[in-house]
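In the form predicted on its own, a lone chain appears below as structure tokens.
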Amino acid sequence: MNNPSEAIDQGRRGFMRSAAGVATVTLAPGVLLHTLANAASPGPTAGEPRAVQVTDQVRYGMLIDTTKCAEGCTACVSACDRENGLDLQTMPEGADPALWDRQEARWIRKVKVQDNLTGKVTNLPLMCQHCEHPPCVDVCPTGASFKRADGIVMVDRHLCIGCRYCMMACPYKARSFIHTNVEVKLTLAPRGKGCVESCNLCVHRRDNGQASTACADACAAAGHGAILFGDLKDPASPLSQALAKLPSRQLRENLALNTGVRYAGV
């Protein structure tokens, strides 16, 4: 008869071998834990997203062609809301509707801008511009606002104290403050009262090796194709090739922030 203690020991060894084979673990959106695998990992099955390492070899960004952005279309806004659970927001009982309209979180919104020289008015989607030199990061007293190696600007909700300095520093008014309790939220986009939040270029998709963002996919599905997402550092990427062909500009170029989001037709 086999020794029971020996059988238990063998089971423990098997468990440890399995645990040692885990190479990448997603702790939270934008935070990956990488360990050295001591055993071969079978990897993801066909069609399953693959976790990727955050690196400065890429810089994610967008080109928004305002000539293709349709008047009255809010497909990108709705898609962002669904992707990040913002559509689950409900106005608190007894709240002033006008006040709630100003306080409701929005990571992307449609705005109109006017050229002071020509008077031309342009409709465009506006979100966090993912600056190379983000003012929100500079003023944050706790380090909650940070920029990843791949250029994505984010907020660590565990460090955010709700001071809102970043909101005052952002020249694009791209950040929202959560004023009320969040009763329902998505696991991939944790949200909580007293924190600041903003567009993170669908960071959960980036960390799982997916190629696009919710807003870009929705715009394409609506037949407009005004939003192009990709790698600004890769000269062969569709984004870089489009930027080379199409005249574009940054919003508030005078601030020299080197934004990751560029606009054509403005």
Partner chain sequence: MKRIVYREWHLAPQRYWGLLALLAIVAGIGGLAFWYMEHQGHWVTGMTNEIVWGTPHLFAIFLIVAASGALNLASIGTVFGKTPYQPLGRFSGLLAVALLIGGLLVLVLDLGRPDRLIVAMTSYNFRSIFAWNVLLYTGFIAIVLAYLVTMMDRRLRAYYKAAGTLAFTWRLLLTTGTGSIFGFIVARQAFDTAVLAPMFIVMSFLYGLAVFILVLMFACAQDERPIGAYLLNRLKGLMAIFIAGVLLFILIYFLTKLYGAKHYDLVNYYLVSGGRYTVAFWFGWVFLGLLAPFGIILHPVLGQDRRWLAGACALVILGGMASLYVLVIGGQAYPLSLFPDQTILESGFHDGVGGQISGYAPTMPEFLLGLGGVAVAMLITAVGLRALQLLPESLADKEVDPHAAVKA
Given for the second form:
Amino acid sequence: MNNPSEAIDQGRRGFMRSAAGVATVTLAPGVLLHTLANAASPGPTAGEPRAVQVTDQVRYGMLIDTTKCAEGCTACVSACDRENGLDLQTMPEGADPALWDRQEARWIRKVKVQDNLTGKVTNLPLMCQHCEHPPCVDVCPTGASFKRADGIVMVDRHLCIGCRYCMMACPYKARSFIHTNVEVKLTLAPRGKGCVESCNLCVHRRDNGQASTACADACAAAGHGAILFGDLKDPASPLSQALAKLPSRQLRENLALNTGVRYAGV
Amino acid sequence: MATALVTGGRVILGLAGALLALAVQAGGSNFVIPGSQAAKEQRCVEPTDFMRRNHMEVIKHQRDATVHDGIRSTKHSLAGCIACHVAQGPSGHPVPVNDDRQFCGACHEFAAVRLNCFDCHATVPAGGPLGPGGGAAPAPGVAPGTPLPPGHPQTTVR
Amino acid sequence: MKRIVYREWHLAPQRYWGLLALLAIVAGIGGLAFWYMEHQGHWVTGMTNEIVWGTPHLFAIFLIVAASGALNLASIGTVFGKTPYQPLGRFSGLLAVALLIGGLLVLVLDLGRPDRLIVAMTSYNFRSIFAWNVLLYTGFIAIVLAYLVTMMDRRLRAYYKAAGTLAFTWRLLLTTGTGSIFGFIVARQAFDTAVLAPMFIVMSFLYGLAVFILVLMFACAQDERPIGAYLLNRLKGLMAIFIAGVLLFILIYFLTKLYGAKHYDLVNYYLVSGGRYTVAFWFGWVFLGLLAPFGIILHPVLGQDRRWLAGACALVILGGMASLYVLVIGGQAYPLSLFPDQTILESGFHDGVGGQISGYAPTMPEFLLGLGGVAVAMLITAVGLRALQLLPESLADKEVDPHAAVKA
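Okay, that's the form predicted on its own, but what's the structure of the form predicted together with its partner chain?
All chains and molecules follow, beginning with the one already shown.
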């Protein structure tokens, strides 16, 4: 938690503060009152829980520079597992390990691909791509699968009935179904049998004013810095600047989903 | 059929509420678990009578605000409830709030209302703060929540 | 043509209650399987994060598709005015509702959170075809029940044609909805084609008819009610047409895949290299489920034998399950095209390394849950036949065939 690489992006924070101001002015009077009441306390600073609604002034996303992604390194995967309590899943007694391996939830995984023509090998982390037009949201019968105003695609597990249609619809196989009882849970990452879940861009960190995601931090700490997290709508953010310079693309861009996660070097 | 279910649900809830009221009358007024943070506080986040009858509505309202709007600053967070109402066991570890004789578990057991929250939510403060008071649970010197593998973001005191 | 007389099912009590007990036991075992799966979680099934819909869904989809198909017999009589089918209308309505309830039950009991059924009934996302299906399925039950009432109550005869037409339209929408569950999925190569919606409609005609004929023959045999050769010949003819229809749609499906975009690999997988899915396609679906029954019912000798006809219907049903296995499970097992023109060498999440297809080994609870749904459907049918005047006393030629008097 005291990672030096977790330096706070002041530019983005400033932007968010002004965005909050805009939201305050434009929102309904009732909400305005609520916001003013909150504004009496110190404004949103680092580590402070969010007091105002998320807005679409921000769109969170990532750039993954696959040229920096090291073969065999799984720092991002283990960091995600720790951060979101995925390593607390236990194989049920009597289960077949090979089958359980396919039933266990995973939010991010490393993939190694080779181009059929050129033979070029690429390593990359793959997770929910946080589409602007997410197929999982379209197909969800109850509206449990939703896109937050700031672009994070996530599951409201209070509404999820466990039909798994979103898993059928996701082109990235980003989602996992919880196949068994979960004994130990983290406060910041609730998890229970019978619901579907996936990467939420460390939404608890977003709402507590932290700068980055667990995977991006871990990648930086491992010395690779292949994952850059930030606000796609802020032209001054390091993410936007990097995207402006580096040629990047979406996975399955033929589907025109406008993903929030972009890849360079694939 | 849906309407019948809803009506049935309401009847059950009403009965449970009546039972709860009976229980409150029978047992006096204080149900906080000795040794929990709540026992040291003068009052809950809302008047006690209000919370007894409406805590589920309060939590549900906060749940939607948190999940969909990202609002985590208010005093109505479930993590806050747990942090404040969790008791410390003899070994110094917090006791899950839904255990038989604990704050949530005891009352729901008596009222025979199924407690759904902890299918997914942590029953002890573990894994970092969420909302005010979320991480403020353990008194200094008390071991944090259920033992977690090394490297987990542990409960922090802010 | 004579006036048709409908009578309750007059089985000897031992036989009737014995049948009910048998069905109740199978349904009860299905209930236990549900309880076990719900209590343990889905790890006790063969379903994984790759194969997210498994055997319960095969049963559920089959029953739902067959339900709308079983209503066809009533529709042909009402909407298209074919009098020989009209005596079958009441039974057709009952069977349709029973099959749908059985199928829905399996679908619902396989949910990760079946306790939240109320959420599915109250919270809708209307961009989702699934949400529409919740309304289509419940609406189907209501409309068919109303249709049944107009068939049975002389005072409501004025509404008979309107109710029948509405039910027919609704069943077409329902099956379109079921096919669209898969047709709308852009992520998977095997789905993602609008042809699946009409294909499911033709499949529903066939599977519903096969179930209908089998149950009708059983119900009549138990109560010693005659079925004339005239009616059976007409039903057989219908079946042959529907088999041809399904074959045509299989052809269209693969041609669409071949012509539309680069899906040669998918077609190759289904037709040649897909291992058990290829076997299930050729042997289970095409040969056992379509060609063999087609040959039997058109055979001059075998086609006249009722045992062979029953066998042909059973084959169609088996082939129907195989078709859903190929489409639903096979479609999921085929790896996602995550990186077109690249080969996945390693993956931490089973992404079809080297193009490998996903394995799926169903477990016993999945089967038992599915069979439980079938038993519930048959239970409803049996009780309905016994309690209500749904089945004609006789389906002999002289009652049904409009030209019987002339022939005689």
